[in-house]
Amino acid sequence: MAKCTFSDPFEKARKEVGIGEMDDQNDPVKMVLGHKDVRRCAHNHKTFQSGAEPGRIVVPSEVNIRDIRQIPFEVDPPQHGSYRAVVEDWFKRPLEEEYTAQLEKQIGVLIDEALTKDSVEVINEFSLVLQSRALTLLFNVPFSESETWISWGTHVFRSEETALDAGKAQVLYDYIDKKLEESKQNPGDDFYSKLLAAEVDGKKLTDEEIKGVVVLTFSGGRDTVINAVTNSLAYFAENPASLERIKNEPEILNFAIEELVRYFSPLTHMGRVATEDTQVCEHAIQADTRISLNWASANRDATVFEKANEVVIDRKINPHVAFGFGTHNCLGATHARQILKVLIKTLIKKVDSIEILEADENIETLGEFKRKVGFNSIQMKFN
């Protein structure tokens, strides 16, 4: 089987019962699997809330490692809209010409370096570096900050020993505290200063609220972007004709990006907490228990997507939910799309072929389901 093939472990359960079940640190989760049901639950924030105990809607739960509420991610309407309005324009900056030019330069340098090597371990030597360097543009901070972020590894809350690491989380919190203090002393045009000057409903954001926004920005787009970049490279390594087609038909580039995101679904799912006794797919959901919106399963729903388990590089109708759906659709989606767009354009310009030399798959265990989300490591050669 090709390294870039990602199977759909949820297909049978999605068709037969509509949900799956898993235990997460003794706080069970019922996974909603169908596209229609996922979108319906995502839209119903009154019954399935995000504003529960901080960390509880994440799977695996982060309740035991943080008490900081990630904003606006863990806030429900109407407050969610007020917080989101503070940062929405900032997160659209990746579309600006100067931002794109700097991103093109960063990615061009990285690919030029890869072309000089006999082998590149893509997770740590390419995708993590790309993600961290690009994040300096989103934060509007010096490029040198990326070296610190690269040193944290691919996860900000995970270490080699454990999926959730309170000690590692504290490194991030201490770093943010330091940067906020620096911006208080010397305000500038960076993200921290933007948040320190912001108001919500006529009141300045508290330090804890600002920290919640920054933590979300660091953690929410880290392993997801790394997975998206790595998995896309693996796809083009094994499907060079697709890259050639995009070169010859540049009008399909945006379709290709959406399709790669749909197929690989870098984030498997995201949780919600029920506010009342209810039902999903005729299964009882008790108040104060968790469901998850399984984006990966919804994105393979054959009742919505023709050839759901194939990459259709020019798929025109593509209502995928890889960036979430409804009120809480991903703030960083524009940044992620722009990274993939610039990456693909640069590959077309500079690279003749990519070889996969060795790969170790990253498999998530979700109750009875095992899902490939990417790679723990993957060696490639850029030609």
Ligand code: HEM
Contents of the next structure:
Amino acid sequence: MAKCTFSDPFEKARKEVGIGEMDDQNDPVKMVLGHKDVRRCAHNHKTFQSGAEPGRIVVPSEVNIRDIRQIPFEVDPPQHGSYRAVVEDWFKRPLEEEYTAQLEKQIGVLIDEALTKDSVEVINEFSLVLQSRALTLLFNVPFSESETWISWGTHVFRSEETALDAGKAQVLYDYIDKKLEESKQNPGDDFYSKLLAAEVDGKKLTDEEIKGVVVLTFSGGRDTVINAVTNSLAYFAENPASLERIKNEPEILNFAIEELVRYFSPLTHMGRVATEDTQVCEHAIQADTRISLNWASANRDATVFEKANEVVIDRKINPHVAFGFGTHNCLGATHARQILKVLIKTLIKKVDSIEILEADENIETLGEFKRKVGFNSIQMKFN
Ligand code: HEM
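Could the form predicted in complex with this ligand be given as well, to go with the form predicted on its own?
Now the complete complex, all chains and molecules, led by this one.
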């Protein structure tokens, strides 16, 4: 099978029952699988809340390793809107010309380097580096900070394998404490200073709240971007004609980006906690139990997407939910889309072909379902 084929493990369950079940540290999750149901539940924050115990809406649950609330992600309306208003404009900065120019420079250098090598292990040597360097633009901090972030490796924020490891998360918390202290002493134009100066409903954010925003910005955009970049490279390696088409029809570039994000759905699902006894697809959901909104499954729903299991590179109508839906839709989407846009344009400009030499797939287990989300490692040769 092609390396860039990502099959849909939820198809049968979605069609037959609408729900998939999995256990997670004795706090089971009923995964909502259909596109319509996912959107309906995402919209209904009163019954399916994000503002439960910190860490509980994440699957695997992080309640045992974290007590800091991630903001605005683990807050429900109306407070959610007040927090989000503080950061919304900041997260639109990727649309600025200078930001894009910097991103072009960063990605150009990485591709040039890759072209000189016989083989590149894309996860660690390319995507992690790209993700970390690009994040310095979002934080508006010196480029050199990316070296620290790269040195943490891909596993520092992961909640699989070793990941439910409070010691590892502490590296990030200590780093953030230090950076906040520096920005208090020396306010500048960086994200920390912006948050330190911000007010929500007339009150300054507490250090705890600021940490909640910063931790989320680090972790929300890590694996997701790494997988989006790596999987897109694997796709273009095996489908050079698609790259050629975008080159000849640049007007389809934005459609292509949305389609790749739909197809790969880098974040499989995200939880919610029921506030009352209710039901989804005729399945009883008890108060204080968890559901999850399975974005990956919804994005393959054949009642919404024609040829749902294919990459249709110029798909025009594409109501995918890879970046979430409604209240909590992804704040980092502008940054992520800009990365993919610059990456594709740079590939068109500089690269003739990409070969996949070796790949080790990263498979998530969700109860009876096994889903490929990306690669643990993948060697490529850029020509
Ligand atoms: C929210 C996916 C990149 C920061 C979300 C949600 C999804 C998602 C599905 C909704 C979660 C929910 O409803 O509970 C993705 C994907 C990405 C990506 C697929 C890359 C391809 C990023 C980046 C950042 C980021 C780069 C920041 C650097 C956030 C934040 C939220 C969020 C802060 C919470 C927004 C809120 O609660 O109002 N993301 N994300 N994401 N994402 Fe992303």
